[in-house]
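Read the single chain below, which is given as structure tokens and is the form predicted alone.
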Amino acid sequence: MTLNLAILFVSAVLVAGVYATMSYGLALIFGVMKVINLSHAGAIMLGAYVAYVLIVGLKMNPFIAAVVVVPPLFFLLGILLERVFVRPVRKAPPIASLLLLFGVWLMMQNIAYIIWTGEVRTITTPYTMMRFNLGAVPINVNRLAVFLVGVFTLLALHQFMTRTYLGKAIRATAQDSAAAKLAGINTDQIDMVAFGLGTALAGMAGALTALIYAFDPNFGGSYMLKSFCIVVLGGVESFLGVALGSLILALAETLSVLWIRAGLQDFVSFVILVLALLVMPGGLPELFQRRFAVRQR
């Protein structure tokens, strides 16, 4: 029993790296632009298909394709989406951008159906079946590599947001867009960059996830739900909070197989999302602040 729990725990930690990578972009876009980006699911799905073309069609190294090639392509896609679809409705009621980006998601989905059909596809690499043992716990090399990419992404984002002028401008715009504009920051440009970065992260997450799971044009919807749950749990103020929320969700889903069928893992996400919204709408940071305030008294 102890060994089974250890295997489940390690599996949850590795899955958390994937969840965190696909949630960073959603948190970044909402934090800066206050836009609920439903096209996030489409970017995840297209990231998987672009990785398929690069790895299976062009025989590219899977991690070079997913980490080096896909993000710049999707950064440009994000800039295009922001300029064409998001910017014209920025001053409209929030429902306008919500419905518009939902429509963009459906467009992406149908484009994938036209190009690749609805056939379920997989990406098999030399790392897919490679394993090693950590004690008595088997570790899949592919999943470990994807997890390490997630950790590296977290560290790189932290350095970018805290050490660079552009990162500080993004944080300032997220905290108070009007004040940032008065300070001389071009907030329109920051919005464009934030949407591009968020889309790049979503595309990279889709490419990495495709190295582990099968996918089709419907791929991305359930992962967007998980990303919403993670952002609610971790809050939009900190990428570290997103990483912690990813770990909590991955642990809850993985350990839930001890009590419910594996196919009901999305149900676990729904339950956690509802409970988080009811109990701590500000996420874990707000909960920690409350606890700290109580202790101070």
Second form
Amino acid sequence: MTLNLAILFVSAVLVAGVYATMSYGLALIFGVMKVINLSHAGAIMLGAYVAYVLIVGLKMNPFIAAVVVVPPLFFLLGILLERVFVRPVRKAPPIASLLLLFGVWLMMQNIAYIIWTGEVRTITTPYTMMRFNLGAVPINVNRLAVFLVGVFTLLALHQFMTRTYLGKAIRATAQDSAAAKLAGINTDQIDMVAFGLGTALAGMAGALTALIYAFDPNFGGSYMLKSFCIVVLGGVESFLGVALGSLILALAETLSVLWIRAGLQDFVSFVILVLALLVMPGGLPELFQRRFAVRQR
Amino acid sequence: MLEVENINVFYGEAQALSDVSFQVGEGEIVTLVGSNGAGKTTVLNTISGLLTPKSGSIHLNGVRLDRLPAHRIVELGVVQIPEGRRLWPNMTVLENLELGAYIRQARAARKESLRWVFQLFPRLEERKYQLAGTLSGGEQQMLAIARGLLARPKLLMLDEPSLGLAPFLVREVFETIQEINRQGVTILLVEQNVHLALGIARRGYVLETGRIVLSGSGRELLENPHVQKAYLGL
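Swap state to the form predicted together with the partner chain from the form predicted alone:
Shown next: the complete complex, the earlier chain at its head.
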């Protein structure tokens, strides 16, 4: 039993890395622009297919494809989406961008159906079956690599957001965009960069996930739901919050297989999302602040 | 230096400013006074480019400002310190100041500017690694002013710097504003605290329901019967 728990725990931690990557993309766009990016799912799915083309078609190294090639391509895709679909409706009520981006997701799905059909695809790499044992717990090399890439990406982003002028300007725009404008920050440009970065993270997360799981053009929807759940848990502005939220969700999902069928895992993220919204609408950060405030008094 | 000519500003259908005109000369302290809702903040936001006038024009040393995006106006040297400070609460004091120097020419002078504002507000240097959201009201106002100075403004516009501050802090803030002016920065001050504002200003304008109804030197306005009755309670 304890061994089983240890195995489940390890697999939860490993999956949390890629969850955090995709959630941070969603949180970044919402934080800066207050836009809910429903095309996030489409970017995750397209990330998987682009990785497929690069790795299976062009025989590229899977991690070079996912880390070096996919993110810049999706950064550009994000900038294009922002210019064409989001900026023209920025002054309209939020429902406009929400519906437009939902439409973009549908378009992406149908494009994927046209190009790659609805057949379920998998990417098999030399690492797919490789494993080693940590004590008695078997660890899949592929999953470990995906986890490490996710963690490294978040650490690099954290450095970018806290040490560079551009990163700080992004945070300032998220915290108070009028004040950012008055400090001479071109917030239109910041919006574009945020949307590009968010989409790049989604594409990269999709490419990494495709190294582990099978996918088809509907891929991405359930990951977007998980991302929403994590963002609600972790808050939009804290790296630690997103990381903790990812870990909590991954643990809840993984441990749930002890009691319910594996096919119902998405149900777990739904329940957590609803509970979190009901009980602590401000997410974990608010919960901590509340506790801290109580202690101070 | 700053010429505002007959600007008309609307929020949707509602007219907020009607034919507002005034000037600010190089090196002056000019104040715009009026009661709550008179349109003072609207004037500053229009100059800053957050709002666009329907008609009229705004020039800074001959360069037309209206219709430029807000960040370009900051680059030309017009900096607003908004009402209610509007700091970035989850950033440190130092990060707030560094971002104040975001525009290119200010970035080059950042180190020197930091020394300058730490001299003006020694308290900020003691708190530089503290989150801005945890500062007291007076310290937040100081940080807001200091952040504005980091952009190296030619014209500094302050919106209600006395709001929500204890009287002794209000006096301190007003002394600082005069000190900044002595160091060569032109000031446009928007205030509800009419007595104090007219006391330090060379010239003033009285704004009522979106129109300029009176103008004159600070002293003239302080002695004006309408001003005394409506704003000074005399």
